[in-house]
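Next up is one chain by itself, shown in C-alpha cells, the form predicted on its own.
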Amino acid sequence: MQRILTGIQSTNIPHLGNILGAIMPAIELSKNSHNECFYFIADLHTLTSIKDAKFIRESTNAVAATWLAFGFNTGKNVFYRQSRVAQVTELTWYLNCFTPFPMLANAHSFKDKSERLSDVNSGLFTYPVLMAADILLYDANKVPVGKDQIQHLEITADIAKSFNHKIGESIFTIPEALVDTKVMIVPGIDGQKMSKSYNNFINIFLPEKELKKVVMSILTDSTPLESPKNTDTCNAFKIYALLAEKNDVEIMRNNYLKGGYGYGAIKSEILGLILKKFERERTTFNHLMQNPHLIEKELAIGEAKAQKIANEKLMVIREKLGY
C-alpha cells in the first residue's frame, strides 16, 4: 500500500477550479485499496497571507466541508487540521537547520514576492520547509502536486536526502511527485485561470439567486446572436465543456458554430448543470456548515490517528538528533 499525503489551503471556500482540478481527483485516488490518503487542511500555511482569525476559522470548516461533501472516506484514510498536529511545526524546526538558505531563496515562493521583501515574512520564506515537514512526518510515497509545486518537492526530497545522508541512515521516505499530466485548467469567469487571486472563481455552494449572478457575468465576446461563435476562444464554452457530458458538449459546439444561439443560453446551461451535477453536494455543504460539530467530530478522529503516527516519527527522529 502506498501512502498519498496532500493539502489545501483554508483561504476561501474552495471554487470550482479547486473542486474540479484537485478535489475530484484526489477523491478518486482515495477509492483505491491501494492507497492510503493523508488528506489535511493546511491552515499554517494560511497563515503566511492571511491573519484574520475568523476568517481563517470559517474558511477551514468550508474546505473540510467540501472535502466532506464530496465524499472523502475519513474511516479509511486521515483527514485533519495542520495545526492540530504540532508535531509538523517542531520537525520544520529541525529540517530548517538542515535547509541551506540558497535553496529557500531559489523557491517560487519567495522569488516571486522579492521584489517587494517588506512583503515577505520569514513564515514565507520558510513555506518549503513547513510544506517538507508536512510530508515527512508521515513517510508520504506520493504527493500530487500541480506544476507550480514541483520545485517545492524537489526541494522536499533534497532535505530529506541531506538529512539521511548527515544523520547516517534512512529516516524519511524520499517523496515523489504524483503530477497529472492531463491536469484541468479551469477558466475563471474572466478568461483567466480561475483563482482567488483574482477573484474570478465560480463559487458552486451560493444560494441559486447569487450563483445564477455570478455564471451570468462570465466574460464574453460581443459576437451578434445570429452569427457563428468560437469555441476555441469562448470562456463560457470552456466552462461548459468542463461540466457537461461529452454528446452535450458536442452539441453546444454545433449550436456555436451554425448560429442564432446566445451567450445568455450557455450561461444558463452552465448554471443548470452547476445546481444538477453538484446537488447533493450542495446540500451536504451547507448542512455541515450550519452543523459545524459534525465537521469538527469528523476532524477529531483524523486527527487522533495522525497524531500517533507523528508521535513516532518524532521519537526517531529526537533520539537521532540527540534530544
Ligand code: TRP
Given for the second form:
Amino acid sequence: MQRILTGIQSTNIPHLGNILGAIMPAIELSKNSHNECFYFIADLHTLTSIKDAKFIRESTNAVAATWLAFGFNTGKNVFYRQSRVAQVTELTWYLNCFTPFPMLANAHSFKDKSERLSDVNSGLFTYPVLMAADILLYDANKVPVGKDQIQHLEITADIAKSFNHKIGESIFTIPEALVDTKVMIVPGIDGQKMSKSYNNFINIFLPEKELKKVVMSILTDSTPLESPKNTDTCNAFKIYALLAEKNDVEIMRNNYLKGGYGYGAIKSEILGLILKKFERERTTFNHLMQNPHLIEKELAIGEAKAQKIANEKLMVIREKLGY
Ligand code: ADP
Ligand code: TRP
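Take the protein just shown as the form predicted on its own and give its structure as the form predicted together with the named molecule.
Complete assembly follows, chain above in first position.
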C-alpha cells in the first residue's frame, strides 16, 4: 500500500486548469487499489493570502464540492480540511525548530511572493514548514504536485531527514514529489496559463448563460473566417484539444487548415463539450453547494480518520522531544 497525499488551497472555486491538471489525475490515482489517498483542503495555507472568513468558508466548500462531484471516494480514502486536524499546527512548531532560516529565506516561492505582495507576513515565510507538517504527519510516500511545488517537497525531505538524524531514525517517512510531466498546462482565456491570479479562468460550474459568455471571450486573432488558421498558436484550439476526443480533434484540425471555419464555431463546440462532458459534475456540484451539510458530513468522516492517525503520530513525536 502506498500513501498518497495532496492538498489544494481554498482560494476560490476550482477552475478548468485545476480540474484537468490536478483534481482529475489525483482521482485517477485514488482508483488504484494499492493507493490510499489523503486529499485535503489546505485552508490554513489560504490565510497567508486571504483574510476574509466568508470567502474562505465558501471557497473551502467549493473545493470540497469539486472533489466530491468528480467522484472522490471518501470511504476508501481520507478527505479533510487541514484546519480541522489542528494537530498539524503543533507539528509545524516542532518542525520550525528543525528548519534552518536560510532554507526558507531562499525558497523561490517566498522570494517571488515577497516581491509581489503587499502583505508579506511570517505565515508566507513558514508556508513550506506547514506543508512539510501536512505531509510528515501522515507518513505520506508520494505527493502529487505541480512543478512550482517541487522545491517545497525538497524542503520537506530535508526537514524530515534532519529530524530523523537528530531525534530518531525512521520517525518520518521521506516523501517523494510525484510530478506528472504529461499533465497539461491548461491555457486561460487570454492564452497565458489558466490561473486564479490572472483572472483568465473558466469556471465550469457557472450557469450556462454565464459560462457561454466566458467561453465566447476566449481570445483569438483576427484571421478572417475564410482563411486557414494556425492550430499551434490558437488558444481556442488548445482548449478544445484538451476536452475533445482524439478523432474530433483531428476533424477540427482539418477545419482549421482548410479555412472557412470561424472562431465562433469552435467556441460553441467548447461550450457544448463542457456542458456535455461535465453534466453530472455540474449538477452534483451545484446540489452540494446548495446543501452544505452534505459536504460537512463527508468531511467529518475524513477528519475523524485523519485526527486518529495524527494523534498517534504526535504521541510518538512528543515523547521523543521530551514533552
Ligand atoms: P492557481 O494558479 O489558479 O492559483 P493553484 O496554484 O491553486 O492554481 O493550483 C492548484 C493545483 O492546480 C496545482 O496542483 C496546480 O499545479 C494545478 N493547476 C493550476 N493551474 C493549472 C493549469 N492552468 N493547468 C494545469 N494545472 C493547473
Ligand atoms: N502548497 C500547495 C499549493 O499551493 C498546497 C499544499 C499545502 C500542499 N499543503 C500541501 C500540496 C501538502 C501537497 C502536499 O499547490
